[in-house]
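We begin with a single chain expressed as structure tokens, specifically the form predicted on its own.
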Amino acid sequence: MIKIEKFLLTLSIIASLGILFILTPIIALFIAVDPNTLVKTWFTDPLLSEQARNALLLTLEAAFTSSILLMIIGIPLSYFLTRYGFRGKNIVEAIIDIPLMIPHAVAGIMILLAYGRRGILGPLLSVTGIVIEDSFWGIVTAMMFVSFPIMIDTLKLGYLSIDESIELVARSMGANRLDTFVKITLPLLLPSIVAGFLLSWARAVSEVGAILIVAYYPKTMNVLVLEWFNSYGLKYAVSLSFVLVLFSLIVFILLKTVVKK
């Protein structure tokens, strides 16, 4: 009994240190906020507040759009990867995870080479009126690229957690593949869909390196934080960061509460 208690105590200490490691920067940020600068940044100074609000709204809108598009792509792609075997499947899965290993600035350069005006698909996109450089869709593209493996891997784990025998039973009772997928698989996958959306959204909101290369304008929150840090100093950068971190914490807490229910 004593040995077990010592073991649990050791685990608790290590776990607490891990939580403290993450929590300390958050606490430090909240302590560093200057109320006067915060009010000036978001309310009283028209020039600063307009920049801050526009950047925040743009970031949230682009991240939401990115996550929705990834969800539309990810649900069928992850199903295919988990339910079917084919030659070269390991290569496909490795390709999907490549964005996890690539430096953010390099990812931005790759996106320009692929989808920019002079990129491989640039002429095709220009016909449709889509411009990547310094545009909303450039920001969404950068966010999608870095978030892609997170969405796919999360949905794959969700599919793997679903017992295939349930689907087979539905098929044996006369349901076709589409009905089985819509009425059986998707409802069971819903928690993973929410988790994938949440994680992809968070990754998109946090992206800055690729966006700096692809679309410096219009400015997202992260780009504005860097700009204000260089132009106005730490206090103004903290005022921007505080609101974004606070908003993210609230969203995560609410969504995790909903998922648990």
Given for the second form:
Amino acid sequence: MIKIEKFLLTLSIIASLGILFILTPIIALFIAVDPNTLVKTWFTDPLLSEQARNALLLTLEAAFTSSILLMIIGIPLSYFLTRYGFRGKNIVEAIIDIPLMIPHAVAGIMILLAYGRRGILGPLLSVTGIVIEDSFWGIVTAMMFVSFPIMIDTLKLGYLSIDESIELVARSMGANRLDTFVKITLPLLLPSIVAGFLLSWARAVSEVGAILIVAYYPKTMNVLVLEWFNSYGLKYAVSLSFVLVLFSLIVFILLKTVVKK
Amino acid sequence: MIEIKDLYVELGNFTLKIDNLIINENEYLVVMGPSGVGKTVFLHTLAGFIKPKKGVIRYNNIDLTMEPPEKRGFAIIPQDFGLFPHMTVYENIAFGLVIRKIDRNRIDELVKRYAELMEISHLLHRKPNTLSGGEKQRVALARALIIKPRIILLDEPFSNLDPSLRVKMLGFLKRLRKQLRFTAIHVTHDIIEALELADRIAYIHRGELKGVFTPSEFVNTQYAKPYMNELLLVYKRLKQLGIDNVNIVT
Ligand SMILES: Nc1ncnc2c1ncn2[C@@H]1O[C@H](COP(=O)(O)OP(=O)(O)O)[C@@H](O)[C@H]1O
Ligand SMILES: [Mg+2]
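Switch from the form predicted on its own to the form predicted in complex with the partner chain and give that structure.
Next comes the full complex, this chain leading.
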């Protein structure tokens, strides 16, 4: 009896410490916010507020676009990876996880070397009119690259959690592969799609290293935070960060409650 | 009539060989054999989920060997019933008809008829995770039978049910067969199920079809020995306990 209580006590102490570890920086940030600067940077100062609002909008837009594109790629790719076996699958899966392992600046350089104007696929891309250096699509590309493994791995877990015998039953009842996918697999995958979307969106919003190298302009929130920190000081950087953190928190809480329903 | 000839399946180290097997219209064939001998592999090959290396599967002289599962008209009922968890019981039963783009009113009529037949009319709006084992079983049967399949393939359908439910479902299936007439392959390693339901019993051992027997033939084969010994054990024990006349309460 006493042993169990000690066990629970230890658990709750560790759990509390863990939560405290995450919560303290958030609280510290919220405390550090100077209301005057906040109002100035977001509303009253025309120059600063325009920069701040544009950066916020751009970040959200680019992260959203990146997650949508990853979803479109990820749903079929993860299906393929979980439903079919083929030679070299382990290698393919390792390659997909590469962005998790490399420093973000290196990721940025790799993206330039591949998709930049002088990159391997640069000429091909420029035919479609897409240039990634200092452009919206450059930001999206950097975000997609770093979020890629998160989306794929989340969807893979989702596919694996679906009992395959259910799909077999649907086939035997007369549903072809497409019908089965649309009517059975996809609805059961939905929670994982939402989770993958959220996680890769969050990862994209938080990316800075690769974006700095690929597309310093137009400025995303993270680039602007760095810039203001260097040129105007902590107060201004905090004022920007506060809104970003607040916004992310709200989005996460909202979506999590929606998913629970 | 379903005809299986020189079927040969390879899955890693495992091989399944069925030289010759015919299942007649409206026949109830029980496939017996211990665990891991290839009974599920056999059903999955028939259903088209596993491609055989050699051999043919024919239905009334139509070669189905290379047809995809959805073109065979073989409805499978897996061990865990395989109900679609995101659909209601109604939607589960209607699934095959919706896929066939049948008229909504006709679907409604059929679903209600089959639900009544299976005594699950009161469950139509429920989700599968709220059902008991026996209820799930009957939903799975309704969903399979409503499409009038050429055959239904039942993979150890009673293995997840407790004894009282099993006895009930046995009676239920027997009645259903009289009412609907359908062809079935029923996989089990339970001798009681086999004797109760089978028109004929096929015995598979270590990936090979050993023979097809009538129930009365089967009980006298070497394959039935372990099962019969088990029954005999119970019989002897009951006698020892002085119980020669058990009153069965139903
Ligand atoms: N996809 C597969 N790949 C390789 N071996 C398999 C596969 N599916 C089943 N097997 C093997 O085939 C054998 C028969 O399995 P199964 O048909 O499930 O037995 P049971 O008679 O109990 O239903 C087992 O040894 C199993 O390990
Ligand atoms: Mg089996």
